[in-house]
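The chain below stands alone, shown as structure tokens; this is the form predicted on its own.
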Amino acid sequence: MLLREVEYARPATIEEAIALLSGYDGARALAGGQTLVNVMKARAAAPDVLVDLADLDELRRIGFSADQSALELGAMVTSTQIGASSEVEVARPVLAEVVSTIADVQVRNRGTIGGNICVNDPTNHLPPLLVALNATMTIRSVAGERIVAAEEFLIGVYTTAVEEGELLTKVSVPTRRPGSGDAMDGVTLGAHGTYLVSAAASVSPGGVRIAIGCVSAAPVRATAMEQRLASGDFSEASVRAAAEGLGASLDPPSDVHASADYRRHLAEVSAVRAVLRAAQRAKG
């Protein structure tokens, strides 16, 4: 299907694009397009102006914050930048490990990791690693900057915090501390394909995140499995014993390719296989 008639702005600056998104109501940002355009091929969503952000050099940055304590990622990164950065091997190379799945060349060299996170399609794959991963989002608007956590900047499906007239602009993930190691694991539709469910875990000598997409509008945090892990005991025995019951706390929807009760088993089994390969990689 043909896209109705849209206005269509290239701006030079951050500045400049979001003055567009703030003069316009039914303004939005253009990233990668994977996922926008198609929406608009099918009538789903249909803005007056689109935004694009291709010609903002300042949000496809890849680099450490000032003090060194996080990697910095512009909105506006690749899939294929994330991938190929020495910067990202050296900080959290979960990152580069993940989007390297992330369906097939083509999409990785066009869709963002803001595109990614700001879509919050419960089965993508960034925005459940990036809560385990403690990241932080920041949100530049005509009033200033403010900086959101993960877990509140994802609220539900096709919803964050960004709000009319603003622009997310950067994704901040902690540096990897001495003695910590990441790991995501779940069931896709394909090797390459969307999850059914996934489980993101990042254990440090601080404790242990674990997020679970796919089974809510958002990911969901494992707390309960997380305490039970606090003493640091993350023994084959343990973390299974520490996964018993996640299942049951969860309220995942049925669909075609998966009934609630199998993403309630997946979402167990996911989590204690992500939490393993993440404590071995804790030890190397």
Contents of the next structure:
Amino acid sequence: MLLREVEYARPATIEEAIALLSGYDGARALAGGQTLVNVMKARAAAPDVLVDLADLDELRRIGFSADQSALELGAMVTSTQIGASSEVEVARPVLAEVVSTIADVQVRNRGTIGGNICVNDPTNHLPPLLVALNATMTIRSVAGERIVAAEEFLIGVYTTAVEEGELLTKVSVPTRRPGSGDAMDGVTLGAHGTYLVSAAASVSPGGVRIAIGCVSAAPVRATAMEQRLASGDFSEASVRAAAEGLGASLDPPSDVHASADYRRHLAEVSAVRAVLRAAQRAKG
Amino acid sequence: MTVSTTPATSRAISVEINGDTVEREVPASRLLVHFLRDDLDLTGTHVGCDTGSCGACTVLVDGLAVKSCSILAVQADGASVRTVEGLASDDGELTALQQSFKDCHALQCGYCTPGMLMSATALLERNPHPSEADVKLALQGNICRCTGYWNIIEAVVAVGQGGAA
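Form predicted together with its partner chain structure, per the form predicted on its own context:
Shown next: the complete complex, the earlier chain at its head.
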């Protein structure tokens, strides 16, 4: 398929990238291109200027914050990199587990964490997971840097807190604490296929965070279920009871793969599975 | 600003393709697969679905399997690309993987074969003795509409075991 004519630039520094994004109308950051190039073919997106982030080595780094409290993933870190990272394995292994189920090898070799969350397709893996893990996103512009929590970052389909002229540079995930555990579950179309409904859970001594994917334009926190589990009773009966009513609180879409009612049902099933597995892992 | 950071509708790129350095001016909108097929006449890389789903266009970029319909030629600037034409030696001697595909009858219509070969080549480079499960995972992004998967998997596993079963 042929693409509409487009201008292309490949900045050498983040400052240059931001200058390009803020200086040209219709400029858009190009990460791995696994979504953007294909939606450009379909004319669903028609940027005038592509700002390729490929040469920004700073965005490809995996490391830790100065106080070691957070795992820091540059926006251009690929799924393949996350899957092979010893830092991720130590600090938050669920990330490696989940990205290894995104699409296929070729897509994981190019697709980036920044691209996955900036697209914020409701069926994407990382948005609900990063909400459950209480991650924060660092956004840079000519005005400086701001930090946004995952829940505020993920606004709607193809819509995030990144404004025109801004660039997502980093995703920070709190490092795993003793007595905590994370898991993601859901129902897909075929093995490693698109999620019909997903649920991510993070259990820690401070409580549990649960996020449901594919049921709205952005991940939805299952706050009532979280509150019912605040007692710390993660027995199967308790978790199942806590999930009751979650489905009824959601307004998911209907499509050829699943009705809204079926998605409500799957949301409860997925949340229960994710919480039980996260709690099991929290025990060590 | 330097030249590289001024947006332009085309770019002079330098790409190493199957060991040879190729320098061309390409439109920014050109997909890598069209650069390979139409500009360089390397038609072994196939266009199947053209939506990033089928894997027939798989090539290796810096050793990693990627779908050449889902990246722009300009994104490959400075990279090393290997296509199916880069597998057999100049005198026509097949790689062990290609020979195994032949021995195991791992192709029917052959349309998906270039992509299968490149994904399997990438797998064997990092895991010389893959299990059946390893092969299935590595080839998940490659669709065979003849549904000849079993012979393909058998061919790749056989390479790791030192030859065709």
